[in-house]
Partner chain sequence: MDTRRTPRAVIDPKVRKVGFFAPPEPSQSGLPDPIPLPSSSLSPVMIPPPRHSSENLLHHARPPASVVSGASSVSIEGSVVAGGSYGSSSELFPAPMSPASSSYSSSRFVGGGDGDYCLNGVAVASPGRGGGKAAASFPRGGFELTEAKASSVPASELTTVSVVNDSSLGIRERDKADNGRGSALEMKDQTANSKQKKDKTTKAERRALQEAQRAAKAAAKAEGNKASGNVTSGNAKPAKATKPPQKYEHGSLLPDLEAKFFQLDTVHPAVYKAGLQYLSGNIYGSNARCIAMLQAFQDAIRDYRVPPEKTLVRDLTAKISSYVSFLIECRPLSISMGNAIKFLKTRIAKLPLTLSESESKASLHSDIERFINEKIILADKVIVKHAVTKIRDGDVLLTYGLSSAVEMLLLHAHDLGKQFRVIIVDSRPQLRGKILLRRLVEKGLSCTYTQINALSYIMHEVTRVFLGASSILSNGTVYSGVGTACVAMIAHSFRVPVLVCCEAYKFNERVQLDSICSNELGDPEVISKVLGREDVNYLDGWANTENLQLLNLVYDATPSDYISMIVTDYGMVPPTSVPVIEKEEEEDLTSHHHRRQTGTHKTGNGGDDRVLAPPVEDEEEDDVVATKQRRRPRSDFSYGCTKKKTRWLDGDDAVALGGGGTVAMSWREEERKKDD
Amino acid sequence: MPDVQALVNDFVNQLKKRKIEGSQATAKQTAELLRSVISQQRVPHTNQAAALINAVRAVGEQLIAANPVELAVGNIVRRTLHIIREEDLSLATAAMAGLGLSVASDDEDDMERSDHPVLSAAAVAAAARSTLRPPSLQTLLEDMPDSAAVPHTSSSGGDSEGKSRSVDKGSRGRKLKHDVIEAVNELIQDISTCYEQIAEQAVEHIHQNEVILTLGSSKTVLEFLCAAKDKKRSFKVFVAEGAPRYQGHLLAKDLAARGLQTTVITDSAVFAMISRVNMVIVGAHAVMANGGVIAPVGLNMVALAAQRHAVPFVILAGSHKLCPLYPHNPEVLLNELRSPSELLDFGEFSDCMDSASGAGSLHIVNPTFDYVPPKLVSLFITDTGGHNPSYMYRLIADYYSADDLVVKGRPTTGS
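Just the chain, alone, in the form predicted alone, possible?
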């Protein structure tokens, strides 16, 4: 088994050097790393969840600091912390159910009741809160009955009673780790299949003889459009080239190779062509808690053009891109500047770029992302279905805990 710290350091270096391209690949590798951290973390007999949370939080803080712009890293760290809390709450609720059964039985079984695992005040309070919190539709659809029961062992002697309690606590710790790892495996599977789950909905949104506009390159958009074509939908695609990296050229090539009628246009031609478009379908870098979108540079202009001509503006995003933070949060780094060489050749303009020359010097700004406010978005299509921008905060609340919005800081302790 490789050393966890070595794996963490290697992944941190890859994030710092921007060697991992794309939110999906970043999210999947982050989840796999955190699974290794949880698997090799030794848990005490008490406060097992707190030990796992502190271990994940310590690693997560390093990962987020390595590349703050890649919000998918923080999303997966927070989702893993939420998974630990939910699995611990599930075990606590099952234990409380066992205690309730013994209370309802004869009073003469007081000594037997003492053999149940002792729950912390935090776990009892969390279980009580969970019964008062109204479930969302997503929770109701995905909730499965927990058939796991807390083992109940009665003992007569003091020594055997102590051993039984120790065994119960140890088995509960092992079960918590096992359940958390299983849930993280499901998360990794969801990340891996998000393209297919989103693409399955294509036929519901793309109709015969429509014209679709997109910008830049997105594998989610590629699979979505190709899935509609596979369902015998006939439509045309306009691809804005996405200067200065011209990722749209790659998307147009892939679309044409798979038999779609594709036209490449310049970014500045979007307003001129938008009146011929039936729908704008684009990918996203991240979806914020208010329904705003961090997307490749140029998409805000496309969204404004779509709004001006009453054209639906649709965002495709896997659930790993849903971020529980708001754009104004200090933890959110909305943008980064890329190399000026993508815009201008240094050799040609080197005499204008000397900052020492004073006021006449040439400055180049090459941002990576745009921010699209929620009022410009018509619909979000995720791997769980289509959602209005006003519903995104509720969908995001199902995936994260309020205690984990800020990853760095105080350690978690049990009572």
The other form holds:
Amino acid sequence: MPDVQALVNDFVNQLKKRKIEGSQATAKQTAELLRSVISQQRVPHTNQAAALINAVRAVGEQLIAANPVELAVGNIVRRTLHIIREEDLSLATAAMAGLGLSVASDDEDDMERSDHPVLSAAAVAAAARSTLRPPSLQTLLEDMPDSAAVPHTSSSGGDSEGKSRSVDKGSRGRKLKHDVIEAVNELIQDISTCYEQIAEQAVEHIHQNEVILTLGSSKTVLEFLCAAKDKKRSFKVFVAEGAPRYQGHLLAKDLAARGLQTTVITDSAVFAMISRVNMVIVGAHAVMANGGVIAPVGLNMVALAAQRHAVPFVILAGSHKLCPLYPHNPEVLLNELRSPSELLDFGEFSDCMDSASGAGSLHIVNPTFDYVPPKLVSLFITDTGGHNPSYMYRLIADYYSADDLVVKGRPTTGS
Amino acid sequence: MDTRRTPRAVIDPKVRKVGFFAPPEPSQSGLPDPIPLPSSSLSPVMIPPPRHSSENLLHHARPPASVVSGASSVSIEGSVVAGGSYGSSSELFPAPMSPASSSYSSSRFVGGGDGDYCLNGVAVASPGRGGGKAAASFPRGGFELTEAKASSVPASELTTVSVVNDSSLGIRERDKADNGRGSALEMKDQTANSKQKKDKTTKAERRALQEAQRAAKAAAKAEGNKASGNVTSGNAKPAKATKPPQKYEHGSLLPDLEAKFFQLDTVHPAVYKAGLQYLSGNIYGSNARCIAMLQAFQDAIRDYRVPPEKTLVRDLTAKISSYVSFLIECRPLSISMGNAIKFLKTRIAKLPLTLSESESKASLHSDIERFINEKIILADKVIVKHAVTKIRDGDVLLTYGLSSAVEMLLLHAHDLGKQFRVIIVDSRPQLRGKILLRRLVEKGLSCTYTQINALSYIMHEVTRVFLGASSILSNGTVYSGVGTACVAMIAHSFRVPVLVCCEAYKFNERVQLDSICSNELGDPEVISKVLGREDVNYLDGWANTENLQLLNLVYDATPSDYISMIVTDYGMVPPTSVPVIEKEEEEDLTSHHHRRQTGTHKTGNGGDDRVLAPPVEDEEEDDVVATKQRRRPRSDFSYGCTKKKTRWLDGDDAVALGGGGTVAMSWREEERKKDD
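Shown: the form predicted alone; wanted: the form predicted together with the partner chain:
Entire complex below, previous chain first.
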């Protein structure tokens, strides 16, 4: 499929050059790309789900490698894989129900002969279901002795199933692809409208005459605040400008245009002003599974100041920002250094550098992201509602399959 | 809801130097009294032209940039006429005659009180938004003095100290009531329309006139010397026709001063120069500002002559007060400057009556000289001496903005051959870290430069944080350039020691818990423009956007629990010891002024500083060193209930020792003298 490959390469280039700004745009474009990958993927008669998964995974690997810091790409790849598994499962259960097999009895059988080469549809369903949630103790125990050989994934199950009932295959394969594309479409829809669902909850959180502080710019925050404003709440907003990108200026302008009383402050004045603030509402770049947040640079400072003054620190995040990974040394490993020219003009210090050849040196550090540890976050507001940081791992588990947490390096899965 | 965080509506107009501007009382009367300009708006020498009768005042051709071009409403007899443009609609300006005069007088008494006036002019309210650059040509020589009774200012949630500002209201002027009024009215003698005003002389004006007559210096002298140079940075902006709910505005502006130029005849040129340098930002940093002010006062005292039938003590004090109020016009005083003024006034008050005029002046001159040398220059050297012991090879030092003491410290440590890296954190809008960065890089230090948002990223590698301070308040709060609190907070959260270098003369007995109640406002315009980033122009024209305000705080207050140690000329102390030092310093400055007259700080024996001495009673030791320079007489040793002093250990644990509430002082200076 050369056309798909061209699309993929194009997108990879854009990611590498950091041409795509914002996790929402990235997520949306990733989902659209994966949708075309799926629709172009030729589905064999047997083992359709595995074929799709392999195709998506191969593309996803490239995308993630192109910009490992943009976690939304990986999130969407995993979401798509999850969708494929889910659709396959629902088709399998439907087929099984049509055959009138007893689920309970087959489950029993399955446990007794777990490495039997030929499995029933129910066994497939059970195995597939197990991939939807974090691995249970049972599956862990089953997997432990011979993880490579155990046919617990849907792919091997589908394989065996294909041998037994190949008549059913043709229609089911088309149906699977169709369903997956439908579901991906829904995902794209969700991504583009997630801020609406988040904004609906604004009135529950913003009270009359409150003072809200935010930093930088986020469309979600803009919509959230405006939704509260539309519901006749009157409140004030402080916007920290968010150096070095100064997106706060843009946000302030938009907020003021929408009739909110807005005050722009410098980032350095955050600590000074936070004592008069009732709530900090900010957007995030990504939410990690431990409840930590990868956020625009400067937010850790805001979060610390908010904690000092016991001001609630609220993160707004669409579900595409929920990342199933746990961070390790995120300040460095999940960060990116931007151009020094945002801080100092090119050549601004060249005159004094010449005289100090060798002796002195000048480094410019201009990171993009901050890591806000979960203990500093009071609340996450996602499109499914408000959540505690400690609950994020569970919320995230709903969106991803445990099998997909590592997109790369699972050569044994899929045949 | 936590009541602490609920919006506050307390307004204390007495703390005017802070600069939150509250919405104005709309019933203020304005009496614009513009004067025509000399044709050359950039002339360094401004000579007050004769004023014409009011009808054609506004028909004088003005340079376009010089015009306060926005709509400004003028109130006649206390009522506000909204709309119209100052520059173009001359009909809005009333003849500065009877109605306005009467409103002036009436409002004066309504306003009551002195020093409470929240006054500012259109130019104050409109710092540079219109892009007009020729501030020197501001056509507003004659100023109407209106008083906004501050207590009537509508409460605003953020405004705890109110300075009324509304660009759409008439021209108001903030000034200390008496001085401004006096000098303003003095101008009446020169001008035609003010003579007309004189016909309506009220009680207030008569009183003001008396004060004006007392003023000796002619305005022309000041003009001739000092008008040029710094005065071109003021801008005009269109005032908003629609009254915004509240704008945070710069407290004082050049155009305002320019307008007052003709009235400030009592200001000595040296003071005028210093004031303009504050205003233009050429002198910044509390030490530099304090030195500039004191030197200006030295010049002023040198040229001072006691008027007949006056006593030096009283008249000079009043004189200094008027200078101070002028300086406040230019920029609110820093706390260190306030302390220096307090020192000077005490010295004046304590002048023996037997001294002749010239002797008194010589005495004051040397007092000021000594203050500068001992309290600032030598104190910095002592601080560097102390603090450099905290720098070890391999350290990564972080500093924020530009602090003269920290700069000296870093350079000194570099000269000593210590191997360390410096991380300079900077923040908008002042970006003074760049100045420090340049100075350090030129000297060959290895530096890392970053902006304040990246603190969490960079703090991992930092081993020490050195900060400067504008003042240290007696609850241990460090009052310093905005952003300092953020740096200290993040360092604290990363368990990095925070050392604050601050001279003892900056200590103040005030207490403050947050940064809002008392602060200085910078020019909001600088926030909207990002230096060197033309792509960030979203806020262009923000002044015309309803609901949008820019707030530019100058200082913030760092809670004392973020501070590990304060390095001062008395030694290294924990924040809990600040009130003790403050008390020492106060007594030092006021009562025992002679004790250091022959003494000098010996700071050359740094090696001995490391002697770890157990806490001792200092009483006997003081006797031992009685023949040397005793820092303070024994009578000074009063710390409330205890006279016991702990000798400070010069180790990292020194701070920990002092934190427990016992009075802890550093006596290392005595120690040093003893060692000599």
